[in-house]
Amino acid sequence: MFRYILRRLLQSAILLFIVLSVVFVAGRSIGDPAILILGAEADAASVLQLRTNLGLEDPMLTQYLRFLGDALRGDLGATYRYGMSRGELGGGLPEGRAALPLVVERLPATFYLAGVAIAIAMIVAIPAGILAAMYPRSLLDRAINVISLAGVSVVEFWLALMLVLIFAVTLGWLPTSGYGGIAYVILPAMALAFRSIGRMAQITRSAMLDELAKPYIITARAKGLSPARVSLVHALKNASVPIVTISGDEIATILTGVIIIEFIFSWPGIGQITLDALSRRDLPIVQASIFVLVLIVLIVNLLVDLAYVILNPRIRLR
């Protein structure tokens, strides 16, 4: 177990290195950071002075090694927008807020929204998939299949706009946007969860159907066990590995899908600050957001792999 965890941590570190390298190259491809800070109207002397202060006149390899060294210390640059004083840029380094702490401050709001969406998806999808497998080809099974197909087919931002139009604008039941209690989180969480409900329900149904067709289930039924006990106690445990797999994948999908949803609902999380930074070409914020999201996804994948062994001891970590 320890060797497996160590190996996965090493793989995660390599992936983070690749991601940071791509971010570095992309950041230098979208434009001159000095011009992004000063604006297109800045004179050439001021741009050259700032490029020198920021180390942008150094060879690319030197800039890359410095970028990696700073990243290892948790320094992904200072934001171009928050706390930036343009009047001092010509005489020294800009004193903006550090990007990574600014992004981390937004994590609680993002985790709140993603957590509610994940809870809704699991509470709805897993029981629906089990019921569909218990009563195959029934009206209930067909209805669940239709809903799950709609879930995997719908576009999240379109669904978000329709939910706002129906439940907030037309009916007036819920607020259109903002951050606060349960009333504010329902619509964005539903918009995030709907696709995951569809996928998780389909995988749960498929896994349960496979298990319910196996000989040990026939034996359990022959012993007089109730259908609910056979499905929920015996079949569900053995079908849990693919369910956990898709659940982990959907958790990662929801965490990365919050970017658009947070922007639509003015939710003060990572997504909103990332899109705001993209519109202003605030590269350090974008770098920090990508780093944090990738790190969270890697942690989720590691936890899912470890859950395999707990659910099924026959699985060996190789």
Contents of the next structure:
Amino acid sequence: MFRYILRRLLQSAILLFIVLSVVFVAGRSIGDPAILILGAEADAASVLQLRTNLGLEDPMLTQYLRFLGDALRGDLGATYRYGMSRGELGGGLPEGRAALPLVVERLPATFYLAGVAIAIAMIVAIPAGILAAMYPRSLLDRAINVISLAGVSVVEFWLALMLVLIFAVTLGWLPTSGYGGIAYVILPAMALAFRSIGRMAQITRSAMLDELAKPYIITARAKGLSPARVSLVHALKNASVPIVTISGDEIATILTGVIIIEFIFSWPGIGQITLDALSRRDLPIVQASIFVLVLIVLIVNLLVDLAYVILNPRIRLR
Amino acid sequence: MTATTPASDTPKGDERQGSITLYHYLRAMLRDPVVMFSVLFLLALLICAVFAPWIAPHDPMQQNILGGQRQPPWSEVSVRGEVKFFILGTDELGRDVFSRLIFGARVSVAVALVGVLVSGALGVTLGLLAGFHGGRVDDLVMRAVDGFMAIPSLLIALFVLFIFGGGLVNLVLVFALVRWMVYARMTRGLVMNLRESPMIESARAVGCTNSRIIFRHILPNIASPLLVLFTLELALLILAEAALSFLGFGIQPPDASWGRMISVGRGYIREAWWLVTLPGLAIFLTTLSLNLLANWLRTVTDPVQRWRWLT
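To test you: the structure above is the form predicted on its own. What is the structure of the form predicted in complex with its partner chain?
Complete assembly follows, chain above in first position.
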């Protein structure tokens, strides 16, 4: 178990290293950072001055090693323009803030939104899946099929806009966008959760159906246990492995879906800053947000695999 | 549907020995109205995409500021004295929404189709190599698969498009880059199952070359699950293209793509609901049809289940 975790951590570290290297190499090809910072009309002398200060005149290998060394210490460079006005730049080193803290301080907003979305998805999908398995071919069973089919067919951002159109523009019940309490989080969270609800409900349903067909369920019924107890206590415990796996997958999906949903709802999270930095060509912020997002997804994947082992002792990990 | 054809008059035992032809698939499709409508919709879409200039009632680029934001259905605008009809209304610049949807179909369908073919060809080839040869090739390919699986596709796609810019060709290349591993993983699994089967063993015993085994014996046997995967991926790429174009990283103006139409229409959501709703509906119907078709293909190509559906 311990060795397994160690190996997974090592694999994740290697992957992060590869991602950072690719980002470094690709990042060099989008244009001179000095010109990006100073603007196209800057004179050659101050561009050269800034290039020297930023270390861009050094050999590529030196730059790469320095980049990796800095990254190891959690320094992914300073933003080119975030929160800076042009006047502050002067000729010397720009006083841009470090990129990583700028991205990390967006995390609470993202976790808030993603957390509500995941909670909605699980609260709706798992009971619905269990009930559908207990009453096959019922109305609920059919509804789950339709919803999951619609869920994989609909574009998240369009669904979000339709929700805005109905609940914010037409009915005026909820705000169209912005950051804040319950009223603000409902629409983006629903848009994020919709696809997951269908998939999770379907997996829950089929996992429960598999378990309910097994002989120990017949024994439990023969003992005279109530149908609710048989399903909720006996079958659910054994069906929980696929349910946890799909939940973990959906958490990873929601964490990337959050990028586009935050953009639509002007939600001040990591997705918004990523897209903003991409369109402003602010490379350090792009690097930092890719690093943070990949790291989060790797951690979620690791936790899901661990939960897998804990729930099912029969799975022996090498 | 007239079921009294000679084929269905033969006793069941005989039919099991007969081979399944295209006719059986067509008949099964006619019996399932939902699938039939999906297929008809997809065919209509394909025809619209190919023959867009002849089908579109108006020039999709023709602006007419005075006749902008006309609400569907059926709005009339007089353009320089002559009255024109716009079935699905006009957008903020007075362009015909219906014509733009048709031209948008062209872009979305082309990107998704070519994207699936390129990523599929890459993935299936690597999967075949990994599954058939095993050993170090397999290790290498599967490491790459795991790596790509661990990083969200959207993030890779956004970053690559950020570096190289949007446009049709780059979108297709990005789709190849972020989706190849889905095909590779599936193909490898299927090939590994087959590799040790008596069928392949006897092919090898009679002296078939590796390439003959792969192309004549393995590929035909893994074709149907791959076909289902291709259909599902087609739906996924249509969604992905819409999302990337919506964010401004995919199809660039002045090309009309469904994702871009939604992105522009978003600015007018208060005044003109149809500018956001209609392109999204087009995407939804397309991907829904593709998903329904994939489900149907899965059941009718399943060797255990298909007799029930096809005969």
